[in-house]
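Taking the form predicted on its own, here's one chain by itself in structure tokens.
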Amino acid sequence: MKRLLVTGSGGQIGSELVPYLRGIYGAEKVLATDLREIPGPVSEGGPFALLDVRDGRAFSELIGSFRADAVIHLAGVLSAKGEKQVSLAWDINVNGSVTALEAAREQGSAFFLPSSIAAFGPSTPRVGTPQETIQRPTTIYGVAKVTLELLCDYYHRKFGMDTRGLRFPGLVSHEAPPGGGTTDYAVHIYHEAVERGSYSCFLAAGTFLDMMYMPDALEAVVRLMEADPSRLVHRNAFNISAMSFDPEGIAASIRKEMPSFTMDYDVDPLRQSIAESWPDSLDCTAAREEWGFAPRYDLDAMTKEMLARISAKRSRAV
């Protein structure tokens, strides 16, 4: 990759991926876009443009004028928010992504699209979920992800387009606030631990979900996009994960650093039902073998860094 256009730059992934990419490729070679102005390093650390991803003409012209070699398409509505705004979720997640694919194809750009563990459903094998398996999701977010996984494969076969993608697990970050996802508790819990010493969890005990610390996710995006295409058997929707835990597991990890930390439960039926439809753990063999996926953080390493970073920010704000 040489010149990159990133959509959804103000979201949880984009707000960290844009500076990360600029550090690798150069600030002027990464164009950040979003539907609205974003104060801070995303808009101030390099080129930035307003973009509604459903506007095909503006999208194609922007790719062309920037001479983007690849589009990193992150714009989307997340799972829990999508269940409350179904039409909006479909319009942005599917219609906006189709527009993005077409714009990239018109301009001869490669295309990265994130998928999610939401692409699976209750009938998917829950433990060691295979790379290729039954996918019958029960959320509009998941239905959209399956649609787009298939569509990216189609554009590669039909047009020879260089499409690539990852199935992200829950992503944990100390930088961006959660954006309405079911796995958000794994971010909230660290902030509440530092600020209050306790947390009330909206998922039930025993609810295992795949997770990953954001630095590993950022590295995975670059590693996949830089991978030799001759090695990619699957190209799109690679399973990736670094750890699987339930709320009790993450609470136990926090207590290793903060022994007085306490947690109770106030289960949200919507997010609990969504979580129960997703896998407990993924088989990431294809990602490891085809492009060298190798996460560095386990749960305890992530916990130690999250608590330290959040505590440092809190101290500076006082």
Second form
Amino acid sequence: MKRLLVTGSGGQIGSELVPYLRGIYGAEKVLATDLREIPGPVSEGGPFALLDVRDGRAFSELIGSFRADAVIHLAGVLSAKGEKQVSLAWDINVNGSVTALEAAREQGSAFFLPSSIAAFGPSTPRVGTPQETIQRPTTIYGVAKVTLELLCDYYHRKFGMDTRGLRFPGLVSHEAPPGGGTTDYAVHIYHEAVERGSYSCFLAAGTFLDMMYMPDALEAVVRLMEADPSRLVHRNAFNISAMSFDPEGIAASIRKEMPSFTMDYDVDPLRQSIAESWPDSLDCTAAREEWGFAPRYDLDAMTKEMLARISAKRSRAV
Ligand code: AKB
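What I would like now is the form predicted in complex with ligand AKB, since the data block earlier showed the form predicted on its own; can you produce it?
What follows is the whole complex; the chain from before opens it.
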């Protein structure tokens, strides 16, 4: 990758990935785009353009004029929000992504798909979920992810396009907050721990989900996109995960740093049912073997850093 166009740059991943990519490839080589203006480093630290990903002509022209050799397509509506706004989720997540894929094909660019653990469903094996297995998701977000994974395979086979993707687990970060996801509790809990010393969790005890700290996710995107294409057997999306925990596990990790931290439960039926339809823990062998996936953070290392970063930000703000 030399010149990159990123969509959805103001979101949870984009707001950290854009500065990270600019640090590696040079500020001028990474064009950040979003549906709206985003004040701060994403729009001020390098080129920025407004883009509605459903506008195929504008999309293709932007890739062409910037001479982007890869499109990192992050724009999307997350799982819980998608269940409340099904046609919006379909429009952005499927129509917008097909437009992105087509625009990238027209311009001869590579394409990165952020798939998700949501591409699996209740009939998928829950523990040690294989790279290739049953994919019958029960959310519109998951249906969209499976559709896009299949299209990435198709575009690679049919057009020889360089499609690559990751099935992200819940991502934990201290920069931009996530919005409308089911795994968001694992971010909120750290903020509430610092601000109030307690948290009311919307998922039930015993709900295990795959998770990853954002620095590992950023590194995984670059490692995959820079991988030798001849080593890549999978062109849809790779299982990746760094840890699997339930609310009790993350609370126990926080208590190691803040012994007085308390947590109770106020379970949200929608997000609980979504979480129960997803795997507990993914098998990441294909990612390790095909492009050297190697996350660095476990739960306790992530907890230490999240609490320290959020506390530092809070004391700067007061
Ligand atoms: C969500 O919870 O919707 C996302 C995801 C797992 O894709 N974080």
